[in-house]
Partner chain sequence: MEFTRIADSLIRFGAEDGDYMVTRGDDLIVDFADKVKAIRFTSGYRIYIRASVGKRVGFYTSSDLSREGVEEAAKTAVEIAKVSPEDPYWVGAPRGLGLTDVEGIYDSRLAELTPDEAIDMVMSAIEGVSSRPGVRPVRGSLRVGVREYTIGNLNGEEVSRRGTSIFIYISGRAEEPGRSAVYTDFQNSRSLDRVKPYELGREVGLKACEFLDAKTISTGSYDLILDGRVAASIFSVMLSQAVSADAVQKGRSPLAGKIGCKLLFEDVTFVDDGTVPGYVGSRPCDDEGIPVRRNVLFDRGVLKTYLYDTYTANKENRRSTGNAYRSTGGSTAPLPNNLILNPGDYTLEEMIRDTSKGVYALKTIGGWLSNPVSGFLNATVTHGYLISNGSIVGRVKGAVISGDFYQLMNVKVVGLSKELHESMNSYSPHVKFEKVQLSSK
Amino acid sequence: MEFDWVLEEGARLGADYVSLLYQETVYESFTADNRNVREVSRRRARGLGIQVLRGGGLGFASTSMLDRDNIQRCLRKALATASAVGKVSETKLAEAEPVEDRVVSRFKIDPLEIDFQDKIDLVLEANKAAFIDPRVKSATTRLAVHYDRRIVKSTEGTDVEVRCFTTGLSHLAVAYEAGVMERVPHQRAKVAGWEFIEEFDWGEFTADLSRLACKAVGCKTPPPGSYTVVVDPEIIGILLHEAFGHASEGDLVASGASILKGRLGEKVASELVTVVDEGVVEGGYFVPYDDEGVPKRRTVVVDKGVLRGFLTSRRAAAELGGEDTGNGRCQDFQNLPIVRQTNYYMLPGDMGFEELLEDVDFGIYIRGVGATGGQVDTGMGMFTFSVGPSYMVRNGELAEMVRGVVISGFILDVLKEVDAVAEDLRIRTSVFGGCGKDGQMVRVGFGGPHIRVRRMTVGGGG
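Give just the one chain, in the form predicted in complex with the partner chain, as a structure.
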């Protein structure tokens, strides 16, 4: 795609800066429901987003119609909005070294080259394998392949292209027993080609989830209250991402919408806690460059309990006065980059999982398989998560399974209560969803080791 003329035309029409994001994406999805194929779909999108600075104002317009006339109209709209904004406020962008690069995520077999028939067969077999018990009332299995190609170009000379394949399978098991219904959703995905799908036993994966749902449906929920909890890598990942990651996003810090504003250098967690955001890491999503063409390397957010940095885009870095950490990301060509996490995770410690349990007389081991997500209020500093079937811990040992566990708490309290960090580390991403902010969804990775939190509010029931 040749869009250099747009940059030149933008400059000729009076823009001080023009940046383009061209995106092409293909998403294939194969859904099997209760032993039948329910939906085979492919969706394709491409388009161009144009960002301009003129007279201090930031303007943006996008189009999916890529003929010259429509792009010209789009550019003029971006310039008009920039002029309107420039009358009431000034936007600055932090300096960024222009980069030229072409990067492709690691893959062996292009998943878009695999026949539809093979994909249909795979998802149907995986779905059928889930019906191992009469209590399994419903099972939905989905296979997805995502190809995303982004090219960022600017009048400053940046010209970066990133191509990425992600593949994965999700499954929802619903079990019913004695008037109680329990659902266990889970997924496995990787930045990889079709080889990831081939190398994994998906029938075993769905059968395992059925076993978990059947076991959980007969379990009780823990009485609401305050507990010592041991947290598995999936939950610590989502907990960090939601409860702390969003609050460390520089745009929210700069505007005052984050509870972490003004706390750089302060102790915000126990000294066992170190948290980083890193663009390329095993198991995570692939962000070698952000959508402003800035390299995304490792950013240390919390170092041994002390808040050391925030995540920034070019706009947020200019507002906060720090360096651009390469976290300016957008959902697609229809959106402006805003500060987003990439792969946000806690570094491992040196304890074994058993050692984490040893000191717990009465608590809960909360697990991520079957979790349905979380939400946070970064301004009030509060979070809540629904976790999967979990285990009570009594006298240092795992005891009975419990279901319907919801955890809740205050961001600045919870990480201070971490008193043990295990040596294991697991990072995961998804091809089915991602993280939402300001109406934009982006793919992220998250994870960490097993950790123990001395006190956390647990609301269970139903």
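Switch from the form predicted in complex with the partner chain to the form predicted on its own and print that structure.
Single chain only below; no partners, no other molecules.
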């Protein structure tokens, strides 16, 4: 679809800068609940978002009606908004080199070409496989396929197209015994085609989650206190993303809503901690360019414990007086890009998992499978998370399982207490949701290696 005329018309009507985002998306979802198919859906959408600068004012408008007349009206609305805004505030954008490129995520089999019945059969069989024990009272399984195509063009000469396929399966197992209920959710997803679904045993995946729920339902909760904790890659990824990653987003830094404001060059973590944000990495989401057409290269946020940089969009980079890191992302064509993470993770160290356990006399191994979320205050750097069924550590070895584990603390204190980092590295993404901010959801990746934290507050819930 040709949109160059929109740029030319915007410039003719007095815009200092025009950029547009064209998007096509398809989302398929197949849900089985307690041995029955509950939902089968396919949603398609496409549209155009237009952003303009005129007289220092930023204007934006979008449309899903892509005939010339409606696009013309959308452009004029963006221009009118820019003129009105320019009277009360000024927006500046950091310099960006124009790029022309076309990129597609790696896939072998187009998942949209697979017959609906094959997808229904797969999710139903995976759901039935979860009922391995009478204590399993409920099981919900969901298969999803997402296709996203974005084209970014601007009057500066940028012309970038990114196409991406993501597939995956999620499952929730619920076990009940002696008045106690244990819910264990988990999912596996990958930026890939249908080959990812074909190569994995999803019946064993759901059965494993049922086994975990059945085992956990009979376990005790740990006594609350301060523990030495070994943290698995999923939980360190969530912690970094939620409690530290958002605080490193440049718009929050500029507004004063981040615990990291004014701390560039300071030691904010152990020297064993290096944190990066990267657009294309194995296991993560596919963001070679952001939604402003800026290349998303590796950004080092923390280097050996020292805060080295923030994530920025063109607007945030101008406000902070730094370079654009390619983190201007939007949920869809109906929204303006804001500063968002891409794949945010900790780099691995050189230790084995067993070495992390060896000198722990008494502690807990915190696991992410079955985690149910939590709360974060980016301004204060505080977090509380409910994690999955975990294990006590006694005399350097894994001991009994515990359930209802809740971790909490001040993220900078936790990162400074990291005294061992394993050599393994796992990064994951999701096709079922993403990261929310300012009413927008974007897909992200997160992860890291196993780490050891000398002191962390752990509690036990019901």
